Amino acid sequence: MNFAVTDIGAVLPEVIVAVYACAILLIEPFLPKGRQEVLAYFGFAALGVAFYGTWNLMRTDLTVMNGMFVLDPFGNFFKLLLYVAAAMTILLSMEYLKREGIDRGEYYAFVLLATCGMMILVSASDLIMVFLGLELMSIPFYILAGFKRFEEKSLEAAAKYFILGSFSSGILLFGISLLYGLSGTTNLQALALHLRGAELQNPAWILAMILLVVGFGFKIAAVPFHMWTPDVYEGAPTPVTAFLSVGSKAASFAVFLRVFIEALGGIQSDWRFLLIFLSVVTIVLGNVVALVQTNIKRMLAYSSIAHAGYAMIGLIVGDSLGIFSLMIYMLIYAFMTLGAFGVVMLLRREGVEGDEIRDFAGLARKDRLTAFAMLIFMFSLAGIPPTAGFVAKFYIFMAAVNAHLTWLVVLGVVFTAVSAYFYLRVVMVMYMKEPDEAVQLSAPPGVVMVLAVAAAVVLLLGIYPSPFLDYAQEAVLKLR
């Protein structure tokens, strides 16, 4: 293989953050014990160098690595939000790792190498490269759900996310190593143009797609590979499930993307018909036993998955408009999930998780501004103008309009109905209950600018999205 000068300024950014995730596991010894926060610093300027040479690289179109690695607008645009997802997860994090006793410097390395994962994933132009950046994303997380070592729920979601992902990377690997042997590439480029010039009757083709579906369906939690969600979205610390959900589904949805469409386009009616299976299964799911959840924690778990099969609606239609929506639907999803678990974060207390729907009763009484960025949260994931959900659902279902789907969008539009019950459920709790207790909530800082970031940008985009819109129809022009 050959690499030329430029290829390290292609990957520069993916340079900064793993260095800068290895400098925290160096100096985290040295210093004096309580300023682990320090390093929390560490990790903002490790995302903002990132974010400013990816601003700087944003509509640069250029394969470099030998074709394993690509610089596009359209992974930009995935890389920009990851910076700002990894950022706000760390502000949550700092004084919640003092409060619960694990403030220790390694997680900020881990988040920043989940986040150079990421980075690896959305720009990969190779199967052999999408691996490794899925493993490097895949490793910190299976860690960082059990950070809170002490406790048998952080323990238990590790142990169950670790094993499970290790099958599904098992699985994934299988399909590739399958398409290796039936094309003879990795590459995807290359896997394209074997795919329109060959003979499709092997069966081995499609049970290679459908190796890929089960590991990639795992990632985004589709059904029925979503079994543990909710448990490691429960047990996790919440600052990594907030991350996870956030994080982890919008890589795993862009991969995807350049996977199925780029390389496996080929093949498209085969694997159209599983990914629309799966999709009706995932929304129908994750909505109904949403319905039933007590805690918060497991229904935002299963509220995520609801959303995948959701967004899993323009990788199906697969088209520029179908691409385009689902970059919208991850972009609001980001923050919009990022902000509720925020809220989540500001009721743990003394002998108290927070983590109930019942500790929301009152809230409104407590605390107005957070009981009312938590109901722009839960109207939002809803899809009630004039949030930013609404604006997400609304290209998610235009796209299958489009495409001649209109009894996929009429699914959608009925379990969407169904969700505002449990939604709204939330919202019922904290301006309709009487508090159990009076009791006065502590904000952190970092938590008050994550919700009010979170907030603002959720009614922004539903208000007034054509920047980003804009921005979102650049990107797919270029992948396509």
Second form
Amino acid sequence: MNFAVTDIGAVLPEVIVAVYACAILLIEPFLPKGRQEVLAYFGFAALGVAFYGTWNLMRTDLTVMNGMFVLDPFGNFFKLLLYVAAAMTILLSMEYLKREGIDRGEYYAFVLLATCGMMILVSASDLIMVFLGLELMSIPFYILAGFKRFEEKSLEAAAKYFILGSFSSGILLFGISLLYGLSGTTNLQALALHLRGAELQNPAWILAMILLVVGFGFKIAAVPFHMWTPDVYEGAPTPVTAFLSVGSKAASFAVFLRVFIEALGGIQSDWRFLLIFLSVVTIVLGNVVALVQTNIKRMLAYSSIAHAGYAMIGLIVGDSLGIFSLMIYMLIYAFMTLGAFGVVMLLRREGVEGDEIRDFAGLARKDRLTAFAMLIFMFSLAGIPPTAGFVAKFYIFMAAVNAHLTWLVVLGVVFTAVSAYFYLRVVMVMYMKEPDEAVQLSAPPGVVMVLAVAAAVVLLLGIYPSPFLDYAQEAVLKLR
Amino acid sequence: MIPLSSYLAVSSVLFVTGLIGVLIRRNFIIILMSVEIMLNAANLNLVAFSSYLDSMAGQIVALFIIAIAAGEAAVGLAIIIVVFRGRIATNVDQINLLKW
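Now that we've seen the form predicted alone, could you pull up the form predicted in complex with the partner chain?
Now the complete complex, all chains and molecules, led by this one.
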């Protein structure tokens, strides 16, 4: 066992975020009621410092802590994305929490702890760390989902998320224990070495692989492990939903990729077919069930399921182009989803939940800019140029064509066309329907800022994506 | 000495018990217990493999899992209590506001 002080430097961003989260918990009781907003700025500070740290460590590529933790450009790419997503979540939350009467300081601590879990997840290089990160991410999310504790819907979301989340981690853990038994190691690189050029004699490998796919499938909300998604998305407080659909999905995809490409890459032919099947049913079911939703948060939940199916194509392809396309997909998906949930939050007002699609009626008359922002996000989610969603789908499909999976591309494109129906229906309702009542929308500065940033990034990535693409290209997971 | 296969048989039975428990039992607390059984099945596996393979890693993972399971159970029980306060139900069938 060796432990170098310099190893601390590599995990400094995680340490900073965790320390700030604990500090928030300590300060919170001493703040008078109604002044809890101060802690949000604490959260920004934590994320800002961590962003700076990760930015400076960007190009380093080293494994520390006896192979437990890997600091590489791939992980750092996801970390930067997670900081931005977390900061935007806090921006969305500040006014929302006050309005809902749940402005408790712990909220920001939990957001930071969940972020810390995701950061560990994307940098995990050992199955222990994978499980630890997954739990550190999930446990704060169970609490956050039930944060509106006077509302039954929110509690129900928390209960469902907890049952299915802990169930899936149990399954994942059993898979991990089998992998350990089969290979004698929990380290991802050592697993990869063990599998190099090996013929799979033992069927337990397949069982372990299936259990891992089930565990990760729950986290990325792939069909048939998606049952929790719509319920939790609808019931949880909207900013939490946004963070859940962006942060936890991005981090879970990153670790899915790392475990399956890096550790189990040697037996790709064995898991490939399974993932192709999952991807197909996810794309089909996600898009088809979204057609009949009347609640916008549920619709976005099914849309997020469908997007998981598309992103999985990048994982199936599994070469550097596939990994690159998945990274780009997660980056773009993050901004368009955060933006869409931001618009949903603006519609929330006294007595009106504002999360039904009919609440969007005549939004273009009431608030032209918000409606236009929603138009951009919907076009982007549907994948219509010149928005970023088009670029994301383009690279995913290109990677699949290069890997001779043309039929998968055809299916993906067909169901993209199906998805246009329910995305554009929102646009239609906003622009073609008369508003049923003349109400002024409140426009909290935090939400407006998130909308402006998200819309700008979505348009910028759609029109001039090359700086982002170059950056992602540099950060692609090194295939060993 | 008990052979490895016996340990694996026990842990598989435990795992399947937990799995079925989560899927068919309707009482929230029993579901929580079933999840714990699944985690402990994995623990047993890890410790058995660790002794069989003569490597310490498995036991360390098991220790981590025990700590994490405690945290998870704490949060789970807290959620049960809040749900229970809202309405007198620990039966998951009654938690049914949200459905597709």
